[in-house]
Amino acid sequence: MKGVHRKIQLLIALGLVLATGACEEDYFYEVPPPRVAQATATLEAVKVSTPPATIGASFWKTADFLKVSAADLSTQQLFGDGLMNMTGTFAGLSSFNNGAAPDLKLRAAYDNDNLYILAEWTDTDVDASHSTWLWNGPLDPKKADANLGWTSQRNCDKIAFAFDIANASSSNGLFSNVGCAAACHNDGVKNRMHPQSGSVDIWNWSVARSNPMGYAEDLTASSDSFYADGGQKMYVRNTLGSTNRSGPAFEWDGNSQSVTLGNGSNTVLDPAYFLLNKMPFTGNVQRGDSIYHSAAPPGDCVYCHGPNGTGGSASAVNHLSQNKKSRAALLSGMDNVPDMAAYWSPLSQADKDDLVAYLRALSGVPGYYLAVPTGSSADIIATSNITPVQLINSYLPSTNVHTKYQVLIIRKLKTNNTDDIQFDLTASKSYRFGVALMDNDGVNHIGSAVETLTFK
């Protein structure tokens, strides 16, 4: 009997040991490694409960991505008369960002209401002007245009997406098969930007004309035209006439350019590049040119500041930072420089206004003025890592710390506007699109004519 009890005690002890081991096994487990983003064959939009509505949202840190194999889409195209030095992507990949690979990555998400697309690509400088007005500006090595008088120069960086609205097609094929080749490169016709039939939704983000307002431009390419969607668009050409040699109608009025962006945040636009608060451009530039280059005082500014403001014994005056001063500040500043008295004080007020107009024309007057978009033109909210505040101080080549662009685009799945694509997930979870990058350009671009957006 004693032996039986002993066996029972041993079995109980063994059971306790096994049970203890099982408990320990439950508590000691291997922690899975953190998720690492993977490349995918299509742009996969993941359903989320928390909107990734900022570039820094945690979702984007581990989101899978589509790496776009960029190719030449449009090359060796030039703008019309008076539009100069605006084709930084003229030779395609070999000229985009000095030939460095763009390394374009796209990530996407969606919720019950919106689609979110984050684009990231390499571009080591920031081109933030568009059709800037310059007087006797530089020649364009790719064109025979005369540079005397007013010309429109410089271009900005852009990314554009193209989606099919209504069975767009051309001799190249259907948009569903060939993407934006059905819409933007039709039949070899130079600069033709619309299909033979159907329509295409174009989302165009640019540093100069949409980023300052916190949106992407919403455009439509149809069988007969290429136009902005309904409502007030974000920019208006700042011109006195109908040509790119007419000169500007407005300049900055000196008031702080506060604006509410598309995402509801507030910022102040840098007048070195952007024109929001404006007043009429005054003064006779040609007469101001003569005063500046006169052989003796009054005038004779060339003696100290060099030909065309390039600098001499005194500083250069032909740079964008001049736009950070209002006309009143420029006039007042020159009134209070003792060394300038012999040259400046004898001038009449009209002479002074003419001379300031010339200084404005040397530094460059913004080619467009901005406006808050409305209606269908305000469908696409966009934010980026490029702040429009003090842009000139942050991204000048001499102090450039910029290495890549990050642009987040947010648009409703369904806008119910006839000039937009509608993402109806009950009908389809797969949509063809094209994507294009432009470096200091607008007619030449690289990218991919056809990719697929898949809603997971």
The other form holds:
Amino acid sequence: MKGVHRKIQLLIALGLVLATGACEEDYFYEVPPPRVAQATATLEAVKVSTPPATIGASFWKTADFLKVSAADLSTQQLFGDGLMNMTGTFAGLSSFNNGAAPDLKLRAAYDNDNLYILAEWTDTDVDASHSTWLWNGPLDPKKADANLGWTSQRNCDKIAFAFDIANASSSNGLFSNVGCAAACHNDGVKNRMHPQSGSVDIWNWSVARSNPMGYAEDLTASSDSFYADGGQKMYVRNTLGSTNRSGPAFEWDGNSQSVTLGNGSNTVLDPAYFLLNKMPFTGNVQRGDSIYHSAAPPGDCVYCHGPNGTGGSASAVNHLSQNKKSRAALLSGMDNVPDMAAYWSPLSQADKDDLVAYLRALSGVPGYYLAVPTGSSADIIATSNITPVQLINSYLPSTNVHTKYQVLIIRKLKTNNTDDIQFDLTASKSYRFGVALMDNDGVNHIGSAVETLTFK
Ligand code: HEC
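Alongside the form predicted alone that was just displayed, please also present the structure of the form predicted together with heme C.
Below: every chain and molecule of the assembly, starting with the one above.
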């Protein structure tokens, strides 16, 4: 009896010690430490009840991430005739953002309806043009293309994802094993993004052509073609003809370019880069060029503004910011410069229109105009951290304060369109994908050919 009693006493004592200890620990950990995001081996999509539908959503602040180790995916490629100075990622990693590490991180979540992917990477300048029309633009040191007359120049920054729609494969293997290495870069054939059989879903976000409307472009690469998904695309080539030397069909009509983005929010598009509200491109650029460079007034703008709009005693007129002025504002601005009167006032209205055409062509006329996408082309909603201020800074390179991109992509798990991947979680919770980054480029890219998206 005595022994049992002592054992009970000991147990009580031990219990008290443990209880006190537990109390102390409870007290010590009253405020739990904040969750620290961890790197994961796959892109883990976490099931959420509150959709993280904005870049600033608190979910993203602590979400785990896949750190993509970027490699050269496509290098040393050039565009066809007339497309110049558009290959900023020509040498791959060593060209991308001047060789700085891209530090690409992906985070993901899903709810009953949608997949959310937040991509974040380092690129310290914003390139926001695509195939801009320039008259007598610069030569491209990588190409033998002539630069006289109209050419299509400048490119933008992009991120693209590739998913397997239907057992894409090539001689390199199945997409499910080797990702884009099989399906996108087929047998080393230049500029081909086709599998040999099956099809690949491409989500292509770009600063110039998809972001201004709040979407990513939805494309399909099949064995015989690379095509846009059904419906109206969010951009249309702004051209008078069929080549990259045909010249622009439209210019900005001067009306504020307010637009409702894919996520329902509203913004105003900067006419320095983007064309939404348009009218036919007016004036004869060749005649404007002649009047600008005439040897004596009227005309002879070269006397103060320098050849091709720069390098003279008066300010440069070949600047992207000139595009922020409507045609009427440009005309009245020139009416109001006393120094210019002898050179400008005697000109006919037709001469003045031709000169404005030439000024527009020196600054660059947007190579595409934007449209509200519909159907399967409107499947991928995208939001980014690109603000009008960053765009303005990007044409004033000395003040370009952009450090990293943040792009949030939202897509229905199941679109039920045959040209899309369907995330049917009852069938599979694991999906292979590839991801590519482009700095001022479209044909050369860095990234990872094969990663895995896992629904948790
Ligand atoms: C005698 C010198 C001179 C000549 C010649 C001249 N300009 Fe100017 N221009 C100026 C000055 C000065 C300004 C005011 C801004 C600045 O200081 O550069 C100006 C401003 C402009 C602007 C900006 C107007 C605005 O909206 O603020 C444009 C565009 C322009 N010039 C085009 C032309 C064209 C086209 C011609 C030929 C018809 C021409 N200029 C001839 C001196 C000149």
